[in-house]
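Below sits a lone chain in structure tokens, taken as the form predicted on its own.
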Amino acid sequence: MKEKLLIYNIGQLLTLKSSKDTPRKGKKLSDLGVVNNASVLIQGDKIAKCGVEREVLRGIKRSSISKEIDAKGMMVSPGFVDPHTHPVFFGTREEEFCMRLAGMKYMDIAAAGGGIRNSARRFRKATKSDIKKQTRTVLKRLLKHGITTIEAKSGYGLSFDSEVKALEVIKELNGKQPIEMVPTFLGAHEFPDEYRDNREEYIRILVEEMIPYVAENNLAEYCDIFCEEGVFDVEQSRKILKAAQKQGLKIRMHADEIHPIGGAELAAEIKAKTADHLVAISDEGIRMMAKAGVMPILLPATSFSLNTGKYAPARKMIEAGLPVCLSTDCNPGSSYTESASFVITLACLHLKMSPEEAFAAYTINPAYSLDRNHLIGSIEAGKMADLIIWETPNYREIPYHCSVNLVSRVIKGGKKVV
């Protein structure tokens, strides 16, 4: 008999439940499915019942419940689903943060040998054991901020052996700590030092060696690429991503982060699952993504950290009917944060999203972007019991009480993990 856990005396329960099995768009993005005076009954790792407390408890003997948690009138929400992270790296790049403070631009630092290539040199020298240790630390921080599922990219190896090593770290840590990681191959994150003057050879290695091996050995569900001026152009991106699709990998894209080079349009053309960043997206890119069903993932903490003053046009996307998602972009270079609450604050202040839209964009929509909407992203019977119990009775306090972690407890798969 599976153990039963009851969370009762919930002041405000954000269910994110919907009658339609589709991501949230337009006005629906603001519907959090709020239930007041609520309870959630968990059996094993799944939600058995949820809703108004008296209805949840009707017909249930309290003696049959193994454990109880008194929410003390506070808010409960789904665990956050973070759809764009780079948690597997070694070392940090605070010296580049100081270079940006002194006036250098991110792409200028990268062109001078810093950025992703800087991380790749450190990653290649590190042992798998050391990388695992640092990755566990990042995952623990993400969990403390209520993030229970992440998309996890490789991309700091930039060689066959090192990219495989990164994906193996993700595979080996899945199930050994609470957060579920959905693996993405990002060998096309940058051109490594040894192929700066022979880029076509690195593309050949990606297409003919890395991607087939990753797919054959089930090391990733998705393939991503940094489609940007000075990195992989549209033609190079198309070749690599189509090769990945032929191998059965689904597609995500870093697109139009700095320059509007047509990354969003390419994402629509090849029917990518997501296009991410999109700070410089064109109106045509928005239109094409909406028509093709590509989900945008917006990363306001990256814009904040790079201090460009430029943010993705979220309101245009929402008005165009795009199902917007939010993410930390947790990485050692351009967005070294694990705080989902901070991202929600930035989304409200700089993306002009409402608190309701931001919560939906960090729970149910990213669950769809990872093809796990049947398991996570909302609080309803039959789904995984991934929940946050907050130190506030009202979800609006999360963006308002900025830079403070109000997460009290985190439940993952029915177990208290924070």
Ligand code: NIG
Second form
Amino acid sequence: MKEKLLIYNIGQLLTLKSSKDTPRKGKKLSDLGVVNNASVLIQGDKIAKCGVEREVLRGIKRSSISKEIDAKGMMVSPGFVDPHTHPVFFGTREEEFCMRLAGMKYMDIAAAGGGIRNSARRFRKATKSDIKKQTRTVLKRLLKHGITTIEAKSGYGLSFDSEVKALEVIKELNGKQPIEMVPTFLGAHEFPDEYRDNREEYIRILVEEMIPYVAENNLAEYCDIFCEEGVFDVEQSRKILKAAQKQGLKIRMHADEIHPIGGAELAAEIKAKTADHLVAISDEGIRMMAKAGVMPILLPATSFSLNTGKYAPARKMIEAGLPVCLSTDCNPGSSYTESASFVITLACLHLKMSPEEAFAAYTINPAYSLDRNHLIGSIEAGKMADLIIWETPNYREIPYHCSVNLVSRVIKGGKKVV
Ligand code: NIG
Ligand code: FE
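Having seen the form predicted on its own, could you give me the form predicted together with N-(iminomethyl)-L-glutamic acid (NIG)?
Zooming out: every chain and molecule, the one shown earlier first.
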């Protein structure tokens, strides 16, 4: 018999349950499926029953329950699903943060040899075991902030061996700590030092060597690219991403982050699963993404950290019917944060999203973006028991009580992990 865990006396339960099996769009983005005076009964790693306490407890012998948690009237939500992270890196880049404080731009630091290439130089020299240690630290922090599933990208190796090293770190840490990582190959994060003057050769290596190896060895589910002025242009991106699709990888894209070069349009053309950042997206890009069913992933902590004052046009996207998602973009360059609550605060203040929209964009919608909507993202019978017990009775306190971690306990797969 699987162990039973009962969480009772929940003041406010955000179930995110809905009758329709689709990502939340438009007005539906605000529907959190709130139940007051609720309980959740967990059996093994799954949710057995949830809803109004009286109904959950009806017909259940209290003696058959092995563990109980009194939520003391506080709020319970699904664990956050963070659909865009770069957690596998080595060392940090605070010197570049100071260069930006002194007035230099993110892309100018990158063009001068810093940025992603700076991280790649450190990453290549580091051993797998040292990288694993640092990645574990990042994962622990993400978990403390209530994040129970992430999409995890490679992208600081920029060579066959080092990119494989990054994806192996992800694979080897899956199951060894509580967070589930969905792996994405991001070999096309930047052109490495040795191919600055022979970019076609790096593209050839990506297409003919790295992508086939990654796909054949099941090292990634998705392929991503930094499609941006000065990095991979639209034509190069199309070639690389089509090669990835041919090998069975699904597509996510860093698109239109700084310049509107047609990244969103390309995402729509090739039917990518997601297009991310989108600070500079065109109206046509929004229209095309809505038509093609590409999910936008918005990263306001990146805009905040780069201090550009420019944020993605979230309201326009919501009005166009796009199922918006939020994420940390946790990485050592443009967004060094593990805090989902902070991202929710920024989404409310700068993306003009409501607290309700922000919660849906951080739970059920990203679960769809990772093709795990049948398993995670909401609190429903049959789904994984991934949830957060908060220190507040009301979800609206999360964006309002800014930069404070109000996560009290985290349950992942039915086990208390924080
Ligand atoms: O999503 N924009 C490209 N990639 C990352 C940043 C990587 C870095 O600076 O290390 C991002 O912001
Ligand atoms: Fe990113």
